[in-house]
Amino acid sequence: MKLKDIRKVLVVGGGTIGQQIAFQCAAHGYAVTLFDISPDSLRAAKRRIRAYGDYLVAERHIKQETAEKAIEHIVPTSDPGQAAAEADLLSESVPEDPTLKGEVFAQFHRLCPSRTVFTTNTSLLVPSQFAKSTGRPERFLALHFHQPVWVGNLADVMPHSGTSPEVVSLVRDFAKSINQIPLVLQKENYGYVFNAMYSGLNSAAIALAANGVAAVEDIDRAWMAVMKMSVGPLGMLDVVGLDTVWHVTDYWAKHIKDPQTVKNAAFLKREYLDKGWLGVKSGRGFYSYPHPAYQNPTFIHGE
């Protein structure tokens, strides 16, 4: 396959990052199918995608016509057979569980054309953990996006040892075609490049909150004041989604059994997930939205 042969993109997972990937692909001329097992999630995704378009138009990132065409090019479905039909490239964004991801890929391997390239948007896992389950390991690798997709513009392209070099080149070219900066890794690495550094910051910030060392606001103020940033690590995690943050933290807590990581996972679940506080998408996380406290000009001074 060449880049010109990619016409239809299948996005599996209708959460925040799946919505953004779908819009970004559609805005750059690709036909997109957005698959999720939950019809309710797909209805919510349609609303969020339209809101993304309105925001990007208001910020003059794209024209109104481009936003409207992008929305028209996205077809939501909870029918896996319909989703897989004629897919040229699959982008997966389901929860951070290698067993679940393997099952999802195995299902779509049976349904997708043999030409379909499979990619995973996993945040902290590596593709070799479930490459065999895809049924097409030579046509599988990680293509990881950073939120928000249209601002970060960085896409990690991470093959495993069995990925075809031609597929690596194809996915790199695809990332460029949707206005991303492809960063091709030379070997598998948990957390890619940026996330490998960023996850250390996140873990430390969550630990400070879980251990009661300082208030959420003061943890973020410390980072914002010294680094001259407009948002702190906990505010940034609200954008990621605290359910995603918990899935990643809980996965590593169970695998490495580090006491602080276990405590971080329990803290996130008890204080946030169990209350339905998932961050920006639910209207509340570490902060309340749409007007979080850290956006107040006097926040940095403790007012």
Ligand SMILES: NC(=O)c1ccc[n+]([C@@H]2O[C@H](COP(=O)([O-])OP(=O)(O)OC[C@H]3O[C@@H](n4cnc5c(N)ncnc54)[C@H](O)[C@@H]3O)[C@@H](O)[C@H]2O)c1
Second form
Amino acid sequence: MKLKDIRKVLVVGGGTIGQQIAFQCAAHGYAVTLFDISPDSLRAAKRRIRAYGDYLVAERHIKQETAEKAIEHIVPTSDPGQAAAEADLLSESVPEDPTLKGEVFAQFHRLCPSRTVFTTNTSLLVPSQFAKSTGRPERFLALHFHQPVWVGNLADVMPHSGTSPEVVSLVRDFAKSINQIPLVLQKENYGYVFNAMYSGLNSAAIALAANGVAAVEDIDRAWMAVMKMSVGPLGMLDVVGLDTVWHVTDYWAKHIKDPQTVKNAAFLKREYLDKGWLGVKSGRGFYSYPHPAYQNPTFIHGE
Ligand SMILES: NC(=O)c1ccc[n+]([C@@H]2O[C@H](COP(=O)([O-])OP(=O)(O)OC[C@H]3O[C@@H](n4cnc5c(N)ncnc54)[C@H](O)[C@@H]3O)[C@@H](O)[C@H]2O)c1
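Write the structure block of the form predicted in complex with this ligand for the protein whose form predicted alone appears above.
Time for the whole complex; same chain goes first.
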């Protein structure tokens, strides 16, 4: 299979990042099906994809016509059979739960053509954890994106030991074709390259809040002031989605049983998830949206 044989991309999971992957592929000329089990999520995805296109146009990353064309090329569906038909490449972005991901791959293995290449966008798991469930381990690997996909355009291409080298090359070429800088890993690594570094920062920022060392705003202010950034680590986690952050933290809390990681997971659940505060997508997280305090020019001075 060559890059030119990839025409239809199936994105499974129409949440925060699936929406952006769908947009990225559609804007680069691929026919895209966006599958989600929840019709409500699909309705929200349609709205948010439009808002994402508007944001990229407003920030002068793309032209209005590109945004319109991309949106036209995305077919949202909650019918798995329709979604799978004629798919050449599947990009999975369902919640960060290894059992769920395994079930989703097994379901789509039954429905997709045998040629379909399966990729996972997992943040902190590794493809060998679900390779068997895909039913096609040699055509399976991780293709992992960074938010916002259009701007943060690095994509990790991470095979497991059973991925065929041809499929690795194909997916690297595919990543280039959607204007991502492909970073092919030499071995599996939890957190790939960027996330492996970045998750250390995030855990430290959550620990500072969970341990009551400093206020949320001051933790971000420290990072923003010294690093000259327009957003701090906790503000960025609102963009990622606090449920996704909790899934990752809770997974590691259960696996490594490090007391601070356990505390961080409990803090996120109690103070944010249980209140429905999931970050930008729910209008409230560490900050309130659409106008979070850190965007105020006086924020950095503690006002
Ligand atoms: N948010 C990010 O910045 C980011 C970046 C890179 C990777 N990821 C990874 O991408 C994945 C998704 O993250 P997200 O933040 O978009 O999550 P999300 O919660 O915003 O979206 C997940 C979507 O999956 C849908 N879903 C649940 N079960 C499903 C199923 N069985 N079949 C199809 N759809 C199903 C949900 O309805 C929801 O719309 C996670 O593995 C996450 O670690 C997230």
